[in-house]
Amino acid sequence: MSDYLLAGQAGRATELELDRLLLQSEVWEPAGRRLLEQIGADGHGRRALDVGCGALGWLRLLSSWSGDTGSVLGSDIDKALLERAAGVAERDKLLNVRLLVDDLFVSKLERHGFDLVHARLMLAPLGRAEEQLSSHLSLLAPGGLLALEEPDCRTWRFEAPAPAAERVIELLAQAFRTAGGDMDAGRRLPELLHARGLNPRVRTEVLQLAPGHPYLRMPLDMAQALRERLVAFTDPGELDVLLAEAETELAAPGRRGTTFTMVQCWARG
């Protein structure tokens, strides 16, 4: 299997990692929502797939647009992240909903299976593009709706400068690019399904973070989780200066932000 960046390493998510991905899933979950909404199609009795869903993804979303008649699987590498999932779903009793350990490269999940397939912030880590496509679209049954979300880090900034906040974002693409990766993944989305002769549509959104916010921490928290990465380009003693310098700037009083442009694309099979 691939080297998976961020919790990628099959059940071996932190709790670190698991509270940021469901941070993450929550503070964009309004976004998918609209989504949804803006494409307008009736879901109740289809069958629903997310891909990577992570500690929540899309699951609330799903269960919802699927209802009582449908079904939504949720598939992810990580086994820790899937039982923060299984929380999640217990507790909200999304009783349409199962989750399942799968390889997106190596899926073992039914071909043409799901009447819609979503996928967010896969192609940023994880890169590989054209074989993330392939394998969406072997899992979409034929007219479903491939839903992908991925991020454009040009908006992703601080009121006022943080510039060592800045230098960790800066360090942070490094270390996806290095991986295979690319934290601008989402600027791509629209040719990469036009050249799957599909006719794509696209919405974007920021979100505005307010003084106190905890996704304003969320360049320190993913430079925790890829220490290892950064430490192999920067000098570990100059990377704890940068991110203490980078702690004092977040925690600032006042201190606000808007988040990278999530890139929503989706299209017909």
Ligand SMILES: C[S@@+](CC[C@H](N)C(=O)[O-])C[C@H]1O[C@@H](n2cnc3c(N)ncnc32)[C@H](O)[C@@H]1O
Contents of the next structure:
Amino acid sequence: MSDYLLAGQAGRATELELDRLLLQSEVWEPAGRRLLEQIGADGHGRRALDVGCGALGWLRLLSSWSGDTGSVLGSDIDKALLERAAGVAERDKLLNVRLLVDDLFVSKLERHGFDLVHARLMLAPLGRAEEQLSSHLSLLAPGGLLALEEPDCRTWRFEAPAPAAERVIELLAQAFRTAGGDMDAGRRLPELLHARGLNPRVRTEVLQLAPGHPYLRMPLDMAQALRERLVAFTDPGELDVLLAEAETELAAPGRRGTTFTMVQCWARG
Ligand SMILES: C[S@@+](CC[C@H](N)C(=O)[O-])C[C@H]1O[C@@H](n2cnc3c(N)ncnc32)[C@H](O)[C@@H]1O
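Next block, the form predicted in complex with the ligand, ref. the form predicted on its own:
Everything in the complex follows now, all chains and molecules, and the chain you saw is the first one.
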């Protein structure tokens, strides 16, 4: 896959993408906190890296995990996303957080320089699992922690059922596949780590979305961001009708939902 699936055409995220990623980070932040609690490692004074942190990612979590004497680096290929992350870091006084533009596939970061390496929702759009994993492992200090979080879309559903919105999710999955990605990358995480001789542990989270929750609209926002990919295999007129139906379904009073399953997998390097 030559370019990142969900960024703006010039490699800079659009406003929609910035907002979408910030919302997504906030929605999944408690699940990340629960994962760190379950791992149970003392982060004080540790060096943590969030690869592809986007507009926030795990920066807030890692900032408090590593504490005053620790350090957090958030890296991303997209400068606009890092600018948004810098705004959040300044607002929330994340004094131990630094941000750096870095392409994980040709990373300039210090080899074996981090006690914890985290990446979320990266394997799914990038579709270069083996290369990505090699990059993460090369940055991990001996005995350090690797934590990966990826989706499994089987639970991404609505109540009452919303067939048009669910069809949009299927089309998104097809767009990911066509571009070499995998919207169900979470299913393969354990075996991926196992194949590298690691001993992965796994937990999963599915979130309930109450009526009116902004994350219910995520399929529509993703479809907008991926429109060019979708019209490569869907008639544009039919796509617009489908999106309008899905919009109506998701805005219906009382409409609830469940998210995709976030598969959280971690191991010591
Ligand atoms: C779906 S977003 C996830 C963002 C963040 N990890 C989160 O969970 O909120 C994928 C992120 O990967 C970044 N990205 C894409 N290709 C990259 C690369 N080669 N190196 C580093 N980051 C990359 C994008 O800019 C984007 O921020």
